[in-house]
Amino acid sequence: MLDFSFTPNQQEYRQALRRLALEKLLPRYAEGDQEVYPQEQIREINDFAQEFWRGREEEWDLISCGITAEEVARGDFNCVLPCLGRPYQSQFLTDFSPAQHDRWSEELSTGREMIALGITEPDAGSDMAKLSARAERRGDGWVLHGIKNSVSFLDAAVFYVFVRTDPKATGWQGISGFLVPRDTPGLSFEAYDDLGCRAIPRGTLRMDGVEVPGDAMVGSPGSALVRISRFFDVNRAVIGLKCIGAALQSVAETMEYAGKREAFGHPLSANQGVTFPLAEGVTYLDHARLGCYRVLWMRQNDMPCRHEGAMVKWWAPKTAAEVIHKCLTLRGHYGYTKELPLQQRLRDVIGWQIGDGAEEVMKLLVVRELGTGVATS
């Protein structure tokens, strides 16, 4: 039988982590916008989560990494992936040897450090099978060289880059994955003036002869891309639910203002002007929701769910868009100003309706699965 429910466990890890959100995140979500991290806050959330989970560590499964998603963003948005803790790490770091474990995982789990993923290049964004950095063999380790833009968190310890190791090799075959510190000689950084999620240093990494030793290497060399695209089916669940959670608030505040402003003699939640766009902002969002934690029920079950991964992808960011721009307007030219969390809320979601694959990428993997029947099946 169906079961939609959280565990007893779950529940109340989802209403405590929200108080936290709003009490600890929210009131300094705008100092994001002037790009000041919140590292404090992200430690304390992440000791909160430990804690709580101890004892009870197998119910710290993905639907909790989902339940973190969804509630830390309505506290402050960007703060969202160095709060996932274990269960979204175990993901992103299953190829990693004993050794770069004993380096990373720790840090990275409780947010202390960050990690940035380098794949996407100026002539190879969603096409990865076309990416040309590239790396030589030297002795015993590799010298690394080439450019990967759009990388988020440009301010991590380390980065975690995608190169070709074979030069023979075509398409997604012979691409390597290797764990570069951040400050390995070779590397160099410059930083984009985004419109939104400005917490978060995003930019170009240049490698101009970096050399790493061999035990740099994540994984058997050459088959990096296909490792990695199995995190990308939870990591794209995990981004509509961070959508989500922002649009969820977004909705929450909205309609509290509805309930105490008064127009024309009435409450603006009287006004079925006001609120049934509301009505149909959250019953999009809570389908795309479900669909999000259907993605990961099913990897956590170990079923592919590519597909399930690519429809909330470019469904969840794009309702949740919608959502807060309705919930701005209906606040006047005052949802317009920076004294409300809509405006910077609606910006930082825009950017991951291009994060992680566009929309019109994700409806092409779509239809591939549409075209061998599996979605239809």
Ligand SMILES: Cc1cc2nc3c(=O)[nH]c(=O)nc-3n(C[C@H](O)[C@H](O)[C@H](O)COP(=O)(O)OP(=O)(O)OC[C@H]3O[C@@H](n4cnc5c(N)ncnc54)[C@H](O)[C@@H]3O)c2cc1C
Given for the second form:
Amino acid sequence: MLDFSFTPNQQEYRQALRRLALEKLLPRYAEGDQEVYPQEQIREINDFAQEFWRGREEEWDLISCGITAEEVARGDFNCVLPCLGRPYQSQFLTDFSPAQHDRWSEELSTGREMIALGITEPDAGSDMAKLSARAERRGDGWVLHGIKNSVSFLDAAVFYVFVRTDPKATGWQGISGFLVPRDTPGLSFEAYDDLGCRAIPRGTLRMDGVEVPGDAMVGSPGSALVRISRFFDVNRAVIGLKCIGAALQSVAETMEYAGKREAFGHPLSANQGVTFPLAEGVTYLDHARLGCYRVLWMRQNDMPCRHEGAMVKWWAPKTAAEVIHKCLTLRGHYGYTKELPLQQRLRDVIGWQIGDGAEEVMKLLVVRELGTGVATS
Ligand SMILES: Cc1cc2nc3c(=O)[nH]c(=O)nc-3n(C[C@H](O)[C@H](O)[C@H](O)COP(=O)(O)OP(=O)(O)OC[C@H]3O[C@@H](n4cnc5c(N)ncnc54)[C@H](O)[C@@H]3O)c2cc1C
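Switch from the form predicted on its own, shown above, to the form predicted in complex with this ligand and output its structure.
Once more the chain from above appears, this time first in line as the rest of the complex follows.
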């Protein structure tokens, strides 16, 4: 049977989180555009979530993480990732050893410390199998060389970097993941001047003879890319939901404005030319939203969700960007100022049309399943 409802606890969480996001996050969203990391706001949301789910942990699942993504993004798009909590983290940290969990899990799931993912390189983006950063054996440990670029959370406490450990293996094989704490000698950093998501520093991480112990490796050697791609399926739904949250909040603000602003003797909202694009926007967003929650539900039920994740990853951020753009122009010249959050949301969302896999590459994943008949079954 189909069931599209949240549980009563999830409903309550959703409403309370939305109130918190609009009261506490939204008024400070613009600070992030000045490259101020929203640490205090992240702590507040995480404290709230921990407290809310205490005693009802079994419902703090991936669907609840999706709710977090959507609602937090209504207030501050850049607070989402560090607030997603334990169920989301467990997807990311799935290959961590007990010792690695002991060291990092608690700090990461409460947002007190951040972990950065280093896969992309100057010559390897969509085509991850081309990555050339490498690790060589030295005694019981490894020595890492190479450049990772486009690393979000460049100020993170620890870097989860993907490097070649088997020079003879090709493609996705022979690649292993390592945890490298920020203060490890041989690491250096260079931040970008980004268009959006400016609260989260992104940039280049250089590894110049970085020595790490053998137990810095995450999981078994050689198949790190294959394993992390399981996390990407879920992450793509979460990215979709944060973009959708930002867009739905933009529609709500625009609708309120259109009810008050008068032109030619009546409110803007009396014109279907104004309201129909908003109605179309929420229709597209609503369906993308269902697709995102479906992916989370599928993972929760241990079902494969590769092409479903790819579908929402190209569709949701693109739709959200288009809807926010429309909201911006419907606010007239005010929409073009930095007084309103619309321009910041648009810049933030655009980044996630690229990050974690650009549109065309997501479509390639869907096409792969078209070939097998799975996507049309
Ligand atoms: C906001 C943001 C955050 C990011 N955070 C991280 C991070 O934390 N860690 C990390 O490792 N990386 C991160 N990235 C990098 C991101 O994952 C890559 O940008 C992405 O995988 C695309 O790689 P690329 O930029 O090198 O583009 P390219 O691979 O050079 O592709 C350029 C364009 O060509 C298209 N294209 C490529 N191949 C094909 C094809 N076969 N057919 C049709 N079109 C194709 C792509 O879709 C894209 O539109 C981030 C990027 C952004 C924007």
